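First, one chain by itself: the form predicted alone, in structure tokens.
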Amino acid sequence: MDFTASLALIAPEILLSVAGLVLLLAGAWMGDGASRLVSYAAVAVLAVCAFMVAPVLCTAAMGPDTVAFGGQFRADAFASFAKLLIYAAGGAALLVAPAFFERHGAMRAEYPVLVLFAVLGMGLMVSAGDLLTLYIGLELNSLSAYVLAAFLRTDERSAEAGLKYFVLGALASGILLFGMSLTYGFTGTTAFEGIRTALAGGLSTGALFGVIFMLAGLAFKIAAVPFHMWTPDVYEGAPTPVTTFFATAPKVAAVGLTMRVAMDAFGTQASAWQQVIIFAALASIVVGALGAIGQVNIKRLLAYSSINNVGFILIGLATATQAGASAMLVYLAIYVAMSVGGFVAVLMLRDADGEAVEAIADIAGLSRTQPLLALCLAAVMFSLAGIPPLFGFWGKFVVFQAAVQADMIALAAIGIAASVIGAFYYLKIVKIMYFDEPADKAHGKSDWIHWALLAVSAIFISPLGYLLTRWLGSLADKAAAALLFAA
């Protein structure tokens, strides 16, 4: 393939790269009073990115023609698919973060500029061939991140949550490297196609410690268990709009980015990472569910509903095939519509001056001074319980059913056994909300933005998301999954 159907293939990235930089000149030049401004350009720009992949998504491309740079890129429908949970995740961070940090005398022009970087990252990550774009993107990603984590300069807990980011993080990185160069080292590749076929004929015990090391460095990225450490302080400590950024487009891409790993690169020795995978994924639920039921910090209770969704999402991957593959894809995309509105109804908790009502105490008797905002964060509950017959339940389903049919009953059985566990504590703020007396402080109001975001996401975990079932089960099987057995 020619260098200029390689750029073609890259037309979104480049979009994002020279909307990044154009934006970040327009906010130096007319300052931060123009900061709303930016952000909801860069809202359109990330709109424009979604229309220029969706239609890869929708003729399931894969092959040669959609392999840019050697190998090094692949713009093809699994990429595709993470992509727009990306766009759409990135979008809802954006559209709820001027309110928040105007409260607060904080908005700069910056905000949008770094989560359009960051963004940027994590479609190297999702559409990596190569170990070198896959760290490329990693690393775009997570400066951002470490940047945002921090934003609130004024806020003791977001200077330490952006210094703990970065310092864990770093960390991270470095286990990742060193397990990219054992890779390298005992395969002499450093492309995913050519990893896979040199592990074909066998597992050297260096080679091993490679995938382990690689997989222990990814699993930071998607807060899994033994590796979550950082999430409860980096989610409570975050500013809310980055929070919601933070549950939900990192985790798209590190989930994406790790199946692609997984799957493509040490596919032919999935008998080697799949323990590694099976106990990461049961230690995290169990690891989520127990250590939300103390919280008292409803954003910190959604971090560890984050580690534990992850455990269930892992156990996709353990299965090791494509029906795995799907419902991890199908999970995704459920669990980005509840994150976003989870943290948006987060967002909307404020008191009569403005500020963040986040002590779970604080909401108590919700539904009876904000009754409407209560019933969507109580959807939202059930939904993450996965509780019929919100969406959320479809999502364990197609997880467990995945794992059944690869002879896994002992895993789904454990995992279901645990997500009873994690019930408890949605539950209990369902409780709070409707059964205990009000504490009469969640009663600020909130612009239309907030309430259209949770709208949509409100309605789409309700049972019409079941509309929805066949036609994400299509794309998310036929479309994204398959490609990464075809080869």
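This structure is a prediction, so every number in the text was calculated from the model and none was measured. Residue numbers count along the first chain shown, from 1. Under this definition, the rigid core comprises the largest set of C-alpha atoms superposing within 1.5 Å between the forms. What changes on going to the form predicted in complex with its partner chain:
- Once you line up the core between the two forms, the Cα of residue 479 ends up 2 Å or more from where it was.
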The other form holds:
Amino acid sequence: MDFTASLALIAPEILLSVAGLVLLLAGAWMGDGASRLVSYAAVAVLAVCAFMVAPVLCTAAMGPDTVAFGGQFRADAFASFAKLLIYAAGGAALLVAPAFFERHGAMRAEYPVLVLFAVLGMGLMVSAGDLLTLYIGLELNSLSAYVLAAFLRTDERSAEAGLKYFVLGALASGILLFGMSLTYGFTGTTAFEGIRTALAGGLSTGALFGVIFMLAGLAFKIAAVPFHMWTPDVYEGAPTPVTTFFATAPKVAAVGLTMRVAMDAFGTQASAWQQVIIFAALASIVVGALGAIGQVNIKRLLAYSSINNVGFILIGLATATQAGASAMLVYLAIYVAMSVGGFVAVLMLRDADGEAVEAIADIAGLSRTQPLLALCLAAVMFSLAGIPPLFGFWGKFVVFQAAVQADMIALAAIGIAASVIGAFYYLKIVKIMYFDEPADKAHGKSDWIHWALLAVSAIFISPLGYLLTRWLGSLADKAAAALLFAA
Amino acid sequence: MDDFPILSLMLLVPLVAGVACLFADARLARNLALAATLVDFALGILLWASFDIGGAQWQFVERAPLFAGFQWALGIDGIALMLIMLSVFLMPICILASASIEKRVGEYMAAFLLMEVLMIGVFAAQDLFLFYIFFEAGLIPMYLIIGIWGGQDRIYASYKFFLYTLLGSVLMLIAMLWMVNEAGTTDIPTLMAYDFDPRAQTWLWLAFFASFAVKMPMWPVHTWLPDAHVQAPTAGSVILAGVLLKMGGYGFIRFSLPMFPEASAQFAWLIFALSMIAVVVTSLIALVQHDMKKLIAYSSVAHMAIVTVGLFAFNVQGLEGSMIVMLSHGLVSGALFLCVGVIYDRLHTREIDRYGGLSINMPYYALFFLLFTMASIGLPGTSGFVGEFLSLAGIYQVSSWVALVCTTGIILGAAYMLYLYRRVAFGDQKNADAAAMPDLSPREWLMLAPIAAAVLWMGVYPESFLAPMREDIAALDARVARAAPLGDARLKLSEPTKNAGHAQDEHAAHGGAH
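Having seen the form predicted alone, could you give me the form predicted in complex with its partner chain?
Below: every chain and molecule of the assembly, starting with the one above.
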């Protein structure tokens, strides 16, 4: 494969890098007054990138034609599926931000630029075909994310969130690097394909340590139990638009990366990591559900909810089959819509002075003060709980279907029974909004962009979403086929 | 008529009206809801009228491959037809009974109309996962109905209702996924004829049982019912008792029995044991209640236990009897809750001791209440008698002991119902405010009279209701016959004795002489 073909394959990444740099200069010359403009330009760039990667998914591209730079980068249908979700989530995080930061007088042009670079990093993560690409993408994403978490510089909680995220993220990167070096040492290569062939014969104890350490590092990034402790603090402290971003795009990227590593690089030794994933999945479901029960801050509650959801996603990975991978992608797509809907609704909860309302007790009786917002938030909650006919049920459905098809019935039964624990706290939110007397706190007006985003995600998770199942399922199947074809 | 998607239309009408109710003011929402439910009732009558008795097993079939993994597949047999009729018949009455609801009327009506969509959907679904979606989705509106418009402990009751039923259902989902993986289809009629490995059937049956037993509800997982009933508004109780409880019985008859006949026979003892305990224990509990709604709620558990023994009798009488008990209980317990609602609206208490001597100042009310009390006991001439007699006759062929214990339910039922009636309607007018209550209003007449007519119709001429179901029940009986347990009666046909032969001869001669 020649150099120009490789460059053509990474065209979206090139566009993102150039656009990020240009917008950075534009922000520097034009000052913070132009940050809204820069944000919209960044959204436009993401839209263009989405149009660039979409054909790859629709044509189910896979195989040698999609490999760039001697196997370091893969622009196949799987990467394309994940990138589309990442771009959508990044776009949502950009759109909701100006109204929020302007109220705090903290809207800067760096915000959209950082989001663009984080998105670029995530694109590299899901396209990684080599441990080094993986690490560069991960760090590019993480560095942007640390700054974003601390974006409200004057806010103590935001600074604390940034610091915590940085320290724990650095630790996770260290663990991941350690695992990568062990893997490299015992296989003699950093390319996924080479690792795969080297491990086909058997797994030495050293290489096993490499696998475990790498998975532990990745579990940090996807916030799976027992490496989830940073999530509630960071989600609570970070500014809400940033939390919207954290809960969606990096989650997709990290899960996509984990799928690449587990099913491609370590695909020949599935039995070695399956037990780890099963444990992490069940532990995430249970801890995420139990941890959420006592929360009084809605952002913290959604953080535990995201831990809980990662558990369900990992059930798909535990099957180590193509159906499982496809189910994970469907779940991720629905999860992104639910999270965007949930956090945008939280963003819209404001008191008369425009201050954010985050305490769960303060949204009491929301159904009477703001019926439409309450209805959307209730739909998100029932959807997260996986109650049909809302679309969240479909995500759980496909994941458990994959588990049953892979003959892991005990895992499916325990996982789904534990999901009932989770239903309890989702119900609590609905109960507070609908059954309790109004606290009359949240009645601030909202931006039309927030309403538009909320409407789009609410329609997606409504029963109308089921009409998309065939389309979504076939796209996810193509992506999963590409993932396993590379393997 | 064949191509017209009448079932989809029956789902669409309340759905559209429900969404419209969300945005309407109170008065408009009431009228809209009443109109939509009446239209659905009219469609239901049309459905019944054009149902071809003795024709194809599945009629009004619609299929559209709209979704990945499952289909939009609807279709009904006689059993589903009767249950759909029950739902659409009770719905307008529920809307009428909601006149006392004054807060958030639009949302209330929307929740009820959504409930109607889901109930019809459950009975009409021909696809396993479509069924599950309808079955499970009913939790959301019911949770809101109990939680927003319920009484004092509504929040506790709503949580209990939601989480109990959810836990039961998710295990069923895993079983469904396994079945579809094994049989390679989600089509319910195909699955009903599929023979699963008897060892797997055991687990599948237990998973389905977990769901249906909670919905039914069977002892000892019935405890959500009294809470939910007492706290729900009147119309909520009517729907809960009238139709939602039938989903459990429908589940047994549609899934557990035909799909897992061997496992059903294997676990029949479990069903019998739980049902016998339920009949005796809940009847005794009902006897000591001071709250009218609670008393009727416990009596529902006892009646549902008669349904389960009849279903697992593995013979035609038992199955037909169970279906009639379900229909009858839907009408009668619904009517009893309405009767409670009538006096609750006047005095705002369900305490039995606060009433007394109502037959003096409310004679028409007392008349209706007496009729439904008698129907609940199972007096011949009312619907209750037909169903209970058939069920118990069916179970008697299998086990005379189970029949004996379950029959005490009738006696105890008479005890608690008559005791309730005596305290409420007879005796002295010991409370001045209760004595001053006016008799039924025209609206209340409109609610109670149709149910009374249906109860008497079903009691006097049950054939109208049995005829559409007969072939479906016969088909089910044939399907489960291979696993049917032997009865304990051990009837033997003995040789005719000489004496008997003589009598016969004499009879023949006698007959010939005429």
